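Next comes just one chain, in structure tokens: the form predicted on its own.
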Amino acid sequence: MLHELDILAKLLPALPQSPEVAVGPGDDCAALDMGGGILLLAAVDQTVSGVHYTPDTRPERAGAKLLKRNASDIAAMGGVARWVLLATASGGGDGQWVLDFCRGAARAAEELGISLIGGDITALPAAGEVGALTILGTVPKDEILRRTGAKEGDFLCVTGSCGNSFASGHHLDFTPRLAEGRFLASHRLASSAIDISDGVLLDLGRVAAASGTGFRIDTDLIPLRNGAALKQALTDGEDYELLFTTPPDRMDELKKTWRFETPFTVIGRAVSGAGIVDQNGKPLNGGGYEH
């Protein structure tokens, strides 16, 4: 059986890419460049009853979490999140589902300042339901934020805490950093970011094989969400916070200049090779959740 991460090895090579296409599959989001300095980001994501949510979810907070977990992407980039579509299908009801859901996205959007532009509606032939989402943003050509840019010595931080994020409705009513992200591409202070969706373990792993770099974790540095253990806050995923590289040389003025409620924290280094281990040389393997 082919699993989310052997279908995009297979798949992603061959994908044909035009000229103005800066960032291309294998971020947080593409990247294109119109001219005039400015990259326009685009993602998609998508929320399955029963996968992301549980079924007895209301369909406002489902349809919230879908626009979120998008909008954390352009966070991960370093971008403003602008413009979103949205796409929902669903079946066996009589449509009150899909209005709530729409609703409670078209809310979530609104209150993070984002335009939604359009969409579509369908039928499912069975029970259940899936929402589709495109996000666009925009950021300075020479301010992304990407997962290829940590070097050995940076400094790994993440925001917030990690772990129990199901349990604790975390996967439904966290909020994307938005500017957090914006602030660290804005004044240089990350080499390197990623949103933490599957996990620190497997999401730091594309980091670390995007910018050739290995990490070493203190795992007792690791902010844990109430509740959490220390492999639900490594494997669980559903966080939505930002882990991202600090050069050694800028952390100080990071250190004076955040201001943000939400708190970060140092929890390891990049290290030379590759592979993540903690701080005692211990790899840290497995774990994070794949499709």
Given for the second form:
2 protein chains.
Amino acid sequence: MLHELDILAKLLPALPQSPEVAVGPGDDCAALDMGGGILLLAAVDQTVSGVHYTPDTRPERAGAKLLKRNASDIAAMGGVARWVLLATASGGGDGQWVLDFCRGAARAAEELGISLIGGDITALPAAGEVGALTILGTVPKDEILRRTGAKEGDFLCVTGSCGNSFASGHHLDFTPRLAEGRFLASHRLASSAIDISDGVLLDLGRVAAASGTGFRIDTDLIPLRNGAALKQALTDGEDYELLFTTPPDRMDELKKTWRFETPFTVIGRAVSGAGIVDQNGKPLNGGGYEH
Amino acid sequence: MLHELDILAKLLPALPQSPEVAVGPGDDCAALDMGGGILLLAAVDQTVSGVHYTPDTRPERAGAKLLKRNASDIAAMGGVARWVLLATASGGGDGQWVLDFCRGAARAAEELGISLIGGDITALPAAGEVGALTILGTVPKDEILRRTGAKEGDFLCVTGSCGNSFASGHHLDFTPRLAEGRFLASHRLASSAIDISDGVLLDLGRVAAASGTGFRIDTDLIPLRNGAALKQALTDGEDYELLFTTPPDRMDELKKTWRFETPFTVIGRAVSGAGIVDQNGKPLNGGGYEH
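Return the structure block for the form predicted together with another copy of the chain; the form predicted on its own was the one displayed.
Entire complex below, previous chain first.
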């Protein structure tokens, strides 16, 4: 069985990119230089019934989740989420499910100031529901947050808390950290960022690989959601929190100016090397949940 | 069973649009005013195994089809196709199908000068394959082709030929009419355009509704693909040809300057009223193939 990452590894090197592509595949969003100092951010994500939500989930909530997890990718780039296109494929239902799914996505979009500008609705030969949503956003070129910017010595921070997202319902109820991401970007308080979709370890591993640094996490500092065990907090995924790094000389400013109800927590630092270790130097390899 | 159009009719009026949205849902693409006299075009479309291609279709060809039918939407707006994001959901396979599907889409993109900038690959609990592709393009603001611009007296033209697309393999082998659409737009030779995905009658009906005109088609003039019957040419769909209107005072210029291997054919005119009639004034109601 070819894994998503294997497929991408085979596919990506062959992809030629036009000169406007400032960020190609491999970050939370691609970024296109549209001139005028503004980058257009673009990302696509999917939800599948029985994979990303249980089949008894109300369609409005499932649609809202799809919208919000895409918005979380814009947040991770420090951008403003602006426009979305929604595609649904479903079979075995009466059409009401699709309507309610789309309504849920549209309502969540409206709440976040995002316009639903296009869509496609098609039928599946078998029972099932797939939603695919493309989100577009904007970010000033000199403010974009990438996975690549972490430097040895930077503090590692996380918004909110981690773990136990699925059972607690957080994976449906979360608020994408758009305001926080934009704040970090516009005040230059983060050197890198990613949103936690597949678990702290797996997503931090992506930052480590992109930035060429290692990380030391003090596992005692990780904020646990609703009684999550540490292992859950490290590997569950679907947190949709921002994991970001802040240079030491920006840390005071970050602490002084953070103005959101959702706190951030320092949980470690970028260190030399390539892996992720705990406070005792022991490698943390917990896998994660790839969707 | 709620039909796609019923779902959209319920959903669309409630969608608030940001001021940058120059064209919202309801044309071949949405258009966003990015400043600098350029509109960003965006559209999403899907392919489902067993619906848009037979299950024995090679995945490369299925992927290429998805790419090209999206490009056809950019062509219908007179734009340049630039960037795509591809999402796949599949179950029951070994991953090789997905890789080959993505490769087919990526190769078709490269041939058309389009960059694949992002994607998502996910699993379906049941057997099946769904591809969803979002395409982005650009068009000068004062050149965009819409469904809304047809005026009484305009000539109705079609590129290539119509009907019998599925059986003949055209639905997989077609070339999106990007060059032709761009030519029509940049030389202001068309007052409206749409691509034929659901059949001449159904797609022309959309132009008629958007422009507030009727159409008279001379059915003897419709170019038939590979022995297609007239009814097939009017209703089969999947032609991915451009159906466009040209003002009478631009017709000579169009004929004189058309420089493409694929011919265009005048098949009728925009007339007063709201319906579509044949050369004898008889209403043409043949339905179409909605995907």
